[in-house]
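This document opens with one chain alone, in structure tokens, the form predicted on its own.
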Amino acid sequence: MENTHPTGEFDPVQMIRLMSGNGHNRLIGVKYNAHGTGWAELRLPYNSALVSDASTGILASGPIFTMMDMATSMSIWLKSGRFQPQATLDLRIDYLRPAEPGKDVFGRGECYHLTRSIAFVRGQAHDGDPDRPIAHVAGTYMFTAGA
């Protein structure tokens, strides 16, 4: 998969461009927002097609989970500085409250520890105020190259 910058480092902007053209990410419209060493932040634009209950306008939990899986995955590649094939071993999400109808949702994933074969991640989703999170995530990924 081509996802490196001409300097050889992992390029999250190019990766999100590739991933948002396929599968779930294309359907939900996830966008790149920001990144740093070991973290990535994505944005899920509000879309009425992703609402779980038309009477409330509240986004379904599935698109938020998909965005957080992608944000935490990208944080691993940013921490290691390169793309490595990986599988999600565990990703738990605790929903704290519903997203406010009409607002975009932001998801920030952070890789806080890497071993030779496992990556440990955490993250948070919010709809504009990081001090009022919608959800927290925690998980582990396993590198699959050579498996």
Second form
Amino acid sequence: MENTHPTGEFDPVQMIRLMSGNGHNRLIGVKYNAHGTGWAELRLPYNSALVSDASTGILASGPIFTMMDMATSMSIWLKSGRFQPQATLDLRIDYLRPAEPGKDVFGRGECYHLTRSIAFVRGQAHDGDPDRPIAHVAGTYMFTAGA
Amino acid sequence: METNSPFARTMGFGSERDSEGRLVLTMAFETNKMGRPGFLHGGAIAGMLEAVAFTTLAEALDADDNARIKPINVTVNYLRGGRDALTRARATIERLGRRVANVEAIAWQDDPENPIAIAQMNLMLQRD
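Alt. form predicted in complex with the partner chain, vs. the form predicted on its own above:
Now the complete complex, all chains and molecules, led by this one.
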């Protein structure tokens, strides 16, 4: 991944294609939805293989955590305009309510502050109506190059 | 969430008991758990920590206790990268009240004294 954009120019659509085509993001099925300066929005299609309890059909919280980790990660590269390797220091997620069975979940991550070594992020997930979020996240990442 | 939930099966979680009889979840390193090349995805580690916290709490509730467990929040601290090795996770119930439980979970690869990630989780116990 480090040498995907050797010139430093960050292309989120290309990046999500690469990231969601393999590894854990592929297992979860995360897709690109939208982006802007300093934010990225992804989509987690409803999938019964990701349900926590077959009798309710409610998605497990783990896949939502994974999507928010990826959305907040991408928001950092979109804020700085270039790809640089980073590691999650911590990520907190508040589960406001369960996602409705059958509905896709959208996750938007935003990088609201950057320092030389640390990126501060926050984000929200919803299942169709951004005014009725299902989860909030907050976290920090550390840049690992030269660390 | 149980160790035999659809999500747990998708993740390939296994379970074992340590010498004190505590539940330990296991997760093999496979490409479908990977984030950056060669390392576990933070989301896969978080999913495992949540699962062991949830399952350990479910076991601790009395069999006749019909409380339903709902996640309130989870904070994951990542201490080191998860490498190409078997990962284990176990949970400790810090507080078990009537309405809320607080659980700490750790994930490790070679030595539980040297965890790769630690999670603090608050869970709601909903009683009818």
